[in-house]
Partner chain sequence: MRSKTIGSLCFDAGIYLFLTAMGLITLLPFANVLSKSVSEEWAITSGKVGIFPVGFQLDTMKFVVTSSQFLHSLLISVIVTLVGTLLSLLITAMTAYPLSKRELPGSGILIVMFIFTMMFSGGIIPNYLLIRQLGLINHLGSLILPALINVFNMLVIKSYFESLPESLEESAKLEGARNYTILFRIILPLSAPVLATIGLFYAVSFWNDYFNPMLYINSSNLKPLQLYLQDIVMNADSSSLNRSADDLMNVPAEGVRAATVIASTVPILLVYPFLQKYFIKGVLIGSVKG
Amino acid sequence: MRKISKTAALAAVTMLLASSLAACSSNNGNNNAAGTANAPDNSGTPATAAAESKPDLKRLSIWQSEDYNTYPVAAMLQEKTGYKVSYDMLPQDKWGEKLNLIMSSGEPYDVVTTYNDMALYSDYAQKGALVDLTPLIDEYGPNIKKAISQESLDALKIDGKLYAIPVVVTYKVNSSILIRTDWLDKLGLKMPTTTDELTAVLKAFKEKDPGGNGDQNVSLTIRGDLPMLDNLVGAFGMPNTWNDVDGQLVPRLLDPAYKDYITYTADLYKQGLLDKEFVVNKDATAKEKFTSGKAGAIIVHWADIGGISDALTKNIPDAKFAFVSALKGPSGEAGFSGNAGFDRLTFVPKASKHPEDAVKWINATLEPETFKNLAIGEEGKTYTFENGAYLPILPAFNDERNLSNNYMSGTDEQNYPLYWQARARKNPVQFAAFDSLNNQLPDEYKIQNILGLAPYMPEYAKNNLQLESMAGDYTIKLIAGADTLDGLADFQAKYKAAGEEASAKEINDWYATVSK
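Could you give me the structure of that single chain in the form predicted on its own?
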C-alpha cells in the first residue's frame, strides 16, 4: 500500500517539484561560491584562509529511534571532519511522501540519505532536483573514489552523470520462515526441508495445537503486504522479482511457475494453515501473534530477531525458534533472493546552499580511520579484534554505535563487510539468525538479484512501482480466494500494457550484454 501512495504522491508533486527547481536554480549561483572563495577578498586575506571556513550543514536522513543530533556518532563526526551538521529525519511511515514534499518545497538540505528507491532517485534526477556529483567528487572526493567501487558508481549514473553515493548491501539473504522449534519437538517433528513437509508441519500445528491456543492457533502468519513469501517463492523458482526463464528475465507474474506458487499458497490459506487474517495484518500485528505464542511460524527479516526474541521470551520463557533453511519445491528448486546493489542512497539536492562542502564532508567521513570509527567505534572501548574478527564490546557498542550505520553516506566497500561482522554480533540471538541465513546457507541457495546492479533504465524506473503494486494486489487476492486463476491471462495482458512490455525489452536488451 505504501508503494501505491508513493506513486500517487510522485504524480502529485511533479508540478510542485518542477516549479521549485526554478527557485533552486538560483542556488546554483550560491553553489559556485567556493569558486570565488579562492580569490583574495577585499581585505587582502589569502585565499587559503577563506577556503578553510566551514559552513554548518543540514542533513536529512531516514528515521531512527533516537535523536541524530545527540547520538554519540554526531559529535565524533564533527570532531573528525570539522563540520557541524544539524540532522533531521524522515518519518518512519510514508517517508517517501514526506521526502517528495520536502524536495518540492526547496528546503535547503545539503545532504539527504534515503532507503534505496531507484524510481524516486531517477525521478528527482530527471527533474533536475539533484546536483551532479561527478565534477565535485573529481575535485573534492579522493576518499569517496577510493572507498566506493567504480562499478557501484557507474550503476547510479543517469545519462552519464552521477547524482548519488551508494551504501552497498553487506549481506545476501534477508528473510525466511521463522518457526517455533519447541513446537516441532513437542510434536516429534523435524525441521521441514520441502514444501510438502512444511505443509505437514503447519497442519500438525493447527490440528495438534502445540501452543495450547485451541481454535485461536495460527500455523503461519504474515503481513498483509507480503504477497511473495520468501523461501516459498524460491521453492517455485522465483526468488527474485525478475528471474531468468530460458535466457530472458521475466517478472514473477508472467513466470510459468507463478500458477504453481499461487496454487500452493492459496491451498495453505484454504486449509487454514496460513493466517486467515493476514490481509489486514500490519507488521506489528503479525509479530504480536508470533511473540504472544499464538502463531507457530512467521516470515521476518533476520534483523528483527532481537526484538522478537525479547518479546517472545518475556511471554514464553521456554520458547525456541530457528529459521527454516531453503525449502525444496515440487521441481526440486530452492533458494533465496541474493541481495545485490544498494541499501541506501545519499544525494545533494539542488536546493543545497553548500554542495561543495557537502561532498567534502562526505569525503571526510570516508577517510579510512574515520569510517572505521563511524562503523564500530574505538578498539578496546567498543570493539576488540580477535582471531581475525571484529567483536563488539557490550553494552558500550550498543550504546555508542548501534545506530551508526544511519550516519553513513557511503561505505568503505572493501573493509565494511569485516566491520559488519561486529555490528551483526551486537545481539547474540540476532547474529545466530544472521549466521544461519548468510554464513551457513550454501551459496547455491543465494540466488543473486540480477537487477540489483543494473544501470539506470528509464522504462523500468518509470513503471516498476506500478507493476509491483499491480502484481502484489492481484497475488494477495488470489491467495485469499478473492479471485481465481481463471482470469490470469486477462490480468497478464493488462500488466503487459501497463509498462511490462516496455520494461522487459529494456531489461533484456541490457541483460543480453551481461549474460554472454
The other form holds:
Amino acid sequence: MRKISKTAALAAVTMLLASSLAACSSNNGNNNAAGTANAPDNSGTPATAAAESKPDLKRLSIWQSEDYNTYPVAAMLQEKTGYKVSYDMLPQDKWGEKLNLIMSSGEPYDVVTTYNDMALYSDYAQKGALVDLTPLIDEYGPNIKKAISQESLDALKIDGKLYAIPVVVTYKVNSSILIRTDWLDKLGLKMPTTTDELTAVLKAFKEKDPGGNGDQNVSLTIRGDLPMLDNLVGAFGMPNTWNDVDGQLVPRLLDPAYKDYITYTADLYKQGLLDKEFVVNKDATAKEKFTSGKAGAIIVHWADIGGISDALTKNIPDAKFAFVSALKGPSGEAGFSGNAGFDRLTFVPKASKHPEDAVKWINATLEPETFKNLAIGEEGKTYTFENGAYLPILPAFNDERNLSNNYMSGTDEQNYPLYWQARARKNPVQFAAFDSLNNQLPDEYKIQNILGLAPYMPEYAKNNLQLESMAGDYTIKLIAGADTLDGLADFQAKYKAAGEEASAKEINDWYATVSK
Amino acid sequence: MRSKTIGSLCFDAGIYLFLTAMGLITLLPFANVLSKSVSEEWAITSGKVGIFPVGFQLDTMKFVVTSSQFLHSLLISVIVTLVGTLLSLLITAMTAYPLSKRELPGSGILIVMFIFTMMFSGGIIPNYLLIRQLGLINHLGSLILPALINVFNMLVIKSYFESLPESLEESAKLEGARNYTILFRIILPLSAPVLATIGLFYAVSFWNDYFNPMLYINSSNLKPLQLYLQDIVMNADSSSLNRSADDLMNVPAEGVRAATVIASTVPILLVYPFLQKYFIKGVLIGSVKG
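Any chance you could show the form predicted together with its partner chain after that form predicted on its own?
Complete assembly follows, chain above in first position.
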C-alpha cells in the first residue's frame, strides 16, 4: 500500500511537471511564431522554422530627438536584417535611474544600448542581469568577431565573461584653446607654441584691446566646471586623468607636475588673463563671451565649432579663429588627452525572450555593407566618395543618417573612423577644426588615455566620479586663489583616503600586466 | 474721497507703481524665453537676446509646431487630460458621496484609510511593479489610473456634499428615488461649482504630470507633451563631458528648446485666465467648509 501510494505520488508529480513543461514550451512556440496560427503542426518544416527564427525584437536605447521607429535607419535595418525591431527610448534626464528600474523589473528587452557607463554595466553583469555573450557570439556572430577588435572585447570582460558589445570612439582629440587669429594678426603676434608665449599673447589681448572692447576684454574664457584646461594640462605632462609617472599611473592631483600647473594657471587668473568670472561660467556663458567678441580665446570641443562660428561671424564678420596646437610647457612636454574606449555599450538582458536572435540581429547589422549603409547611407544619395574621403550630401545626410550612430550596437572598428568623418564634414568650418586637432596633429601629441581600454575595476569604478569631482573643486579653488598650495599635502591625504589609494593599487596592478 | 491729500495720493501712486513693476518682473523670464523662440540662433548663442527678439524669424517656431513628435505628444496630452479629468471627477464624486453619509457603517475608518494614503505611499519601485503587473507599462492607462483619486479633492467634494440639506434627499427617497438616481440627478447637478473647481485641479495636474509618464512610458509615440518637453529642454551641457561629438552635434539648439517651451505652454495659458475665478472659489470651498 505504502509502495503504491509512493509510486502514484511520483507519477502524479511527473505528470504535473510534464504538463507544466509542455505548457511552457507551447507558450514559447506561440510567442515565437507570432502570427503563424498553425505553427505547432508543422514546426519541422523549413518555412515555419525560418519564420520562427525571426521574432520581433524589442530594443531600448538612449534618448534622441526623433522617434527611433520612424527614422529612416529603422526601415533600412529591417529590410537588410529581416528582423522587425520595435524601439523604445530612455529619457534624456536621469536615464540611469530609469534603466535601473526597467532592468530590475525584468522588462523583456532583447537589446539595450546605453552610454558607456562601466559602473552600471559591471553592476548589472555581476548581479546576473545580463546574458553572457561569448558562446552566442561564437555560434551566431562571425561578423561581430570580425568587426570588433579583441582589445575592445577584452576591456569589457567581467570575470572572464563578455556581456556587452561596444561602439568605439572614433577620434582622438576633443578640445583645445580656440583663439581669435584676427586678434593675433592685428597685434602682429604669432600663434603661441609654448605656455610662455600663450601668457604673452593673452597679456597683449588684455592690454592692447584688439577687440575694441576697452577694458572689457577677456583674454581666455573657460567654463567653471572644467578646471583641468585641455592643452595646458598636456603642457605640464598630465593630459589624462591618470598619467604614467615613472611607470606608475598617478592621478593629476598627486602628479608632481600638479603644483606647476596650478602655479601657472593661478598666475593667469591673478593677472586677469583667465576670465575673472570663470567660476560661475556655464558652458553657454563662456560661449556668449567668445561669440560676442569679448573674449579672445575659449576652450571648446571641436563639435561646438559650428554654432560658435555662425554666431561669431554674424557679430563680427571678419573674425577668424583657429585651435592652438599642442603647447610646450616649461619642461618641454606637450599633448592632448587621446580618447580610447567606448561611446556606447550594448547588452542583452537576462529578461530577453530571444537572446540568440538578439545576437543574430547585431551580427546582421555588422555585415560590412549593411554597416556601411547604417553609418553613412547610400553612395550618391547621402554621401559621395572623393580622394579617399567620404563627403556627406546635405541635407539628405542630415535627414537620413544624422542619428544613425544611435542605431549601432557595435562598429566595424577598421572602417568606421573613416566613414565617421563624413559626420564631422557636415560643416566645413567644423571639419577644419576637427582636422587640425586630429588628422593634422602629429600622433606623438595624442597621448592615449590608458584607462580608456582598462578592464572593469571595482574600486576605480566606485570611486572615480567622486575623486574627479573632489579634485575638480579643489583645483578651481586653487586657480581662483580661494585656497593656496600650502594645504596641498593635507588635501592629498584626504584624497588618498577617499578611495584614491585603493583605486591606484588596482589600476597599477593591472597596468603592470600591460606595460611590460 | 475729496479729503485725500496730495501726499497720500502720491503714496498710493508709488505703491501702484511698485507693485506693477514687481508684477512685470515676474514676466521677464517668460519674455526672455518667448523672444529666444523667435530670434536667430546666432543671436542666442552670443547672448544678445534679452527681453526683445534679435533677428526676428518664425522658422524655429514653425519647425517645432509642425514636427510630428510635437503634435503627437500634444494629442496624447489632450487625450489623457480629457479622459483623465472626466473619469477622475466621476470616481472621486462616487467615492465622496457615500463617505459624506454619517450612517455609512465604518465611514470613520474608511476616511482614515484614505487620509493614510495621502501621507504615506509605497514608493516608486512597488508602484512600478504594480503598474507592470497590471500590464500598464507603455499604456496610457498608467498615466490615468494612478492619479484617478486625489484624496484632498475627494475630501473637498465630500464636505460640499455634507453641506447640502439632507431634506432634499429625504424627499427624493419619498418619491421612490434610489441612491444612484439621487447622486446623479440631484446631488451632482447641485454641486456644479465644486465639480468645476475640482475638475480644473484635475485637468491641470493631468496636463502637467511628467513623473508618471517618465516612469511608465518608454515608447516615444505615447509620450505626453510634458515629457517630450523635458527631454528637449534638459540641458545637455552638464553631462556633455561623457558624451561624444555625435551627441554634441545633435543637441537641440537653444532656439528650438525655447520654441518648444512656448508652444507647449500656450494651450494651458490660454485656458487659465478664463478659469481662474473657479480656482479662487475652489480654494475658498476647501478652507471655509473643510
